[in-house]
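Next up: just one chain, as structure tokens, the form predicted alone.
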Amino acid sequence: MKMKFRSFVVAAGIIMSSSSIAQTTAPTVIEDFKPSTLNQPGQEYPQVNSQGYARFKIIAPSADSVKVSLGLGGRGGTRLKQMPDSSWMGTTEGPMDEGFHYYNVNIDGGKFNDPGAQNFYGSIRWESGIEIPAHDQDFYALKDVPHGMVQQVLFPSAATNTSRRAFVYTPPGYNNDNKKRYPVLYLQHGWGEDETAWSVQGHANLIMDNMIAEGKIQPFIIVMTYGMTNSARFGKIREFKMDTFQTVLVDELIPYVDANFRTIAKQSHRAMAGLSMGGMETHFITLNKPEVFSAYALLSGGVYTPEEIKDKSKLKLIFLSCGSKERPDAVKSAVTTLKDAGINAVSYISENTAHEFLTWRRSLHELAPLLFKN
């Protein structure tokens, strides 16, 4: 299911994986295969080659058919073969973009996790994952680099009446300096995931400590908290109450980071971000709250119109961005508009790549430059 969000249109879930497109004349397919990364230990499937094809082998020997569905709502996918021991196996019919992927096994109708895989949580529920390596994958890479820290912290919430969970990344050397203070980047995940998203699925710590390390960037703290305040089913995202969320943000979550980490607790040092539907929870709050954040950004996640900034005089920064395969032009196009009015607006394009995890993992990589540049 798609939604319409102005001009823009992205998918209400998370994933869209190009995985399994049929080929006119089939390529030949090189038996390079490896255990995917994200295996659980021991496992020998799923395996992956060199040429970003997926394979599968799944043990269910009174089955009737074996189907691994990749993508949101097992949209796409791969019907696997019973061979001789009993056992399913089946290859992707084409590679699949680079990057992570969720996907579900579907045995006699039943929708499963595979055995062999890591599980993740997205589509609003835990599913395996695979990753399909990129090439450009060392700036998200586990590296020889000081490394910060990713707690988890529970804070109070009246609006939900429930304590609430945020995922909090302080940059390395964050612990030996009790007087050094931090801008903030408030993070968001998309529909069906949660606030673990972008540190586990995303690297997005990864990614920040590789760009310190390299002198890239100046370092800051992300804020990664879960977005949903009531329960929004599949295909009806606008019921989504996105004015609870923006109190649980705005009157509680930051208040709160505020007064237990070393943060610059003002507007020209704090900003807002999100994928997806993230983007949508960002479009919302930062325009009903332009005084509390000064740079935004939409990572698969709409535009903004120069109609909708009321005030571009406190405002740093505007940064839209998406994947090639999703509405590049639009994003572009709004870029440009929004620059036209005089306001400082970024566009980034991930090429060869859809409404998926390495698209944001890119976007984070351009936005993370460009914030708190003074």
Second form
There are 2 protein chains.
Amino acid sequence: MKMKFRSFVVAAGIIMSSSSIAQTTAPTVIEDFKPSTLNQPGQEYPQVNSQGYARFKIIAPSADSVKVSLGLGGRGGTRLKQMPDSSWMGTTEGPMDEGFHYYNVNIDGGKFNDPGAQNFYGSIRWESGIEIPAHDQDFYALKDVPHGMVQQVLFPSAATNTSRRAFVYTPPGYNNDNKKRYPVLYLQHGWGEDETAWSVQGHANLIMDNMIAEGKIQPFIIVMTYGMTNSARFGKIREFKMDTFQTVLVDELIPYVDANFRTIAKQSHRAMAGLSMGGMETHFITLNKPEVFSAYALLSGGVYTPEEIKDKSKLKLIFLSCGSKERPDAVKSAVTTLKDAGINAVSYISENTAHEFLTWRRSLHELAPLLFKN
Amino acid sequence: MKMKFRSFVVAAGIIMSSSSIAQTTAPTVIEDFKPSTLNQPGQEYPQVNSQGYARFKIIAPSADSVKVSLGLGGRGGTRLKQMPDSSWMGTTEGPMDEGFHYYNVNIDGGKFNDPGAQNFYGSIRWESGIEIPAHDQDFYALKDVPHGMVQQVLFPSAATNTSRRAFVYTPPGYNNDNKKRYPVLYLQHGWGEDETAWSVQGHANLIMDNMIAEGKIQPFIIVMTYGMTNSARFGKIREFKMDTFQTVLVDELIPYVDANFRTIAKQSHRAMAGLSMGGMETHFITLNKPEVFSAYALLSGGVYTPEEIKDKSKLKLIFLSCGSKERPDAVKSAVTTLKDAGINAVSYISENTAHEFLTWRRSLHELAPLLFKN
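What would you give as the form predicted in complex with another copy of the chain, now that the form predicted alone is on the page?
Next comes the full complex, and the chain you just saw is listed first.
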């Protein structure tokens, strides 16, 4: 199956535009800027203020122009100005959406990363990242609670003739009870990201640790692997075929995980979820393999229709979500239609977020308590 | 204890200068350049040829000057020239040392990373990395052998009032035999690096997987954590105190690892090693805590003298190594002195390498078979 990304974007109601808000009248910017929590150690910039404005500072004394991709989206981001000390500085014209944003810096026509910020794999490249503190950030904060572990595994893949990498989250206490077995969620990243996304920018492990500490969920294992199997044509999403990834996931990774971790190796205790393109993969694979997964979740990644579900008796849950700045009506109406057809479907809309990671952190937080309830 | 980095460098015989070789006569550069194996997906540059020359290409059409930090070390790296298509290109003046090198790109006076290369944490910042294929690279290659796992753990640290991160390598089969227990090597990164260094640029996990597959070593666990505990003063090595790190390692991390992994929790089955500043930490902590570790290894990280060893009966091995371009004589003569004093000491000199990661990959490869032999 060849994938057409543009038509997927339209069908799924994804809004790819920037998350910033252009202001029509110049608001008062409060001068309480602090270094972003995602800065490299000891770096003062980029900074964020209490309103969500971001301020950037780049050292490139002899440059002719410096722009940051964040701030005004289609209108060209934020153009920095050279200061008397020769550094380049600028502040977004309006507040940014809460949560995590990828960005880059254009210097004299070339695309680079901000040396002050940490890098995150997105858009088929390592990009700079900035975090606008969210009012509900507590649910993914690093707290003094028992922590699970995130393991890097290298599993053999005959289909792609290599060892492939996956990350496996095991809940707190996994190593202390050799008898207990756990359900598994297979959780996929989006286009241009990789298997690091969910545990790094997604904080999936901390979301789980916190919910387990609060007794809100049944502990389960999460497996995250790389979903773009035909890397030779990396970046050409139109040429992306999901068949190979289905083989890697279902015929290679799942048996590996079931052999090496204490899983409950049954359809009833196995779920799949994905964000954006990972949702598209989830949609494709769950419909092809209803005997493998019992719960399906698409995060900003399209919808299911009742006609697509061949055997409702095997399906325990469909979860559909997106940001309120995407197309929430499409998600809500799909869930209504699924419910009318007798399917256990749940929708979730992340308020005031777009096609970005805060939408997906919140979606995982909403999804987790619904999974594996007997 | 306050650490003086400059005097440490002199004492340990560390050569911090560039690894490249300046040629006096212009050699013939063979035009068989290929993308570096550490490039970001789909990126053609940087490239490396069969002689070890590196070639860079940077897009920054309006820049006035573009330089790469690699190539001529103290003489300013490699200056790129603007091509007719407006891109900037350049080739190192001579071949580079085999192995991994950190670098950065100076654009109009600012320090950035090469958008073509992956980033690696070194020098208290994420830097670009390039790999010059080594003639002996097979020992750290990703092969079709059983692979161990690398786990991220977050362990509670009262001494630093936070959850701290460590990576734990468990050998192949660890998850398949709930009875077997393993010795542990605590392995430290160098100054400006972090707990990711050994498993990413160091390939410690692949080195272990390959040696275990070949039956060359007894499988053991490796624990890697962040050695710069006073991060508030990050970067000021003169203010770095090792006392806190000793507390974190010995009183917090080791008990956590012994409680959560199937270790042989005895001095006889616990070793410590470190590279560069990590060697300095190893030196400090092993001498303070002879009841905790039985084997000590300093990789480009100084030496021990017989007078420092209070109780030889508890010490099973001292391993000292460095690159041949550092100060091998200091390492060899220290080992001779230790042996003369009746201590089981081994030296290893990595041929044609300096204070860089190929020295340390090879050192781990030499050290591993010597550890935990009954």
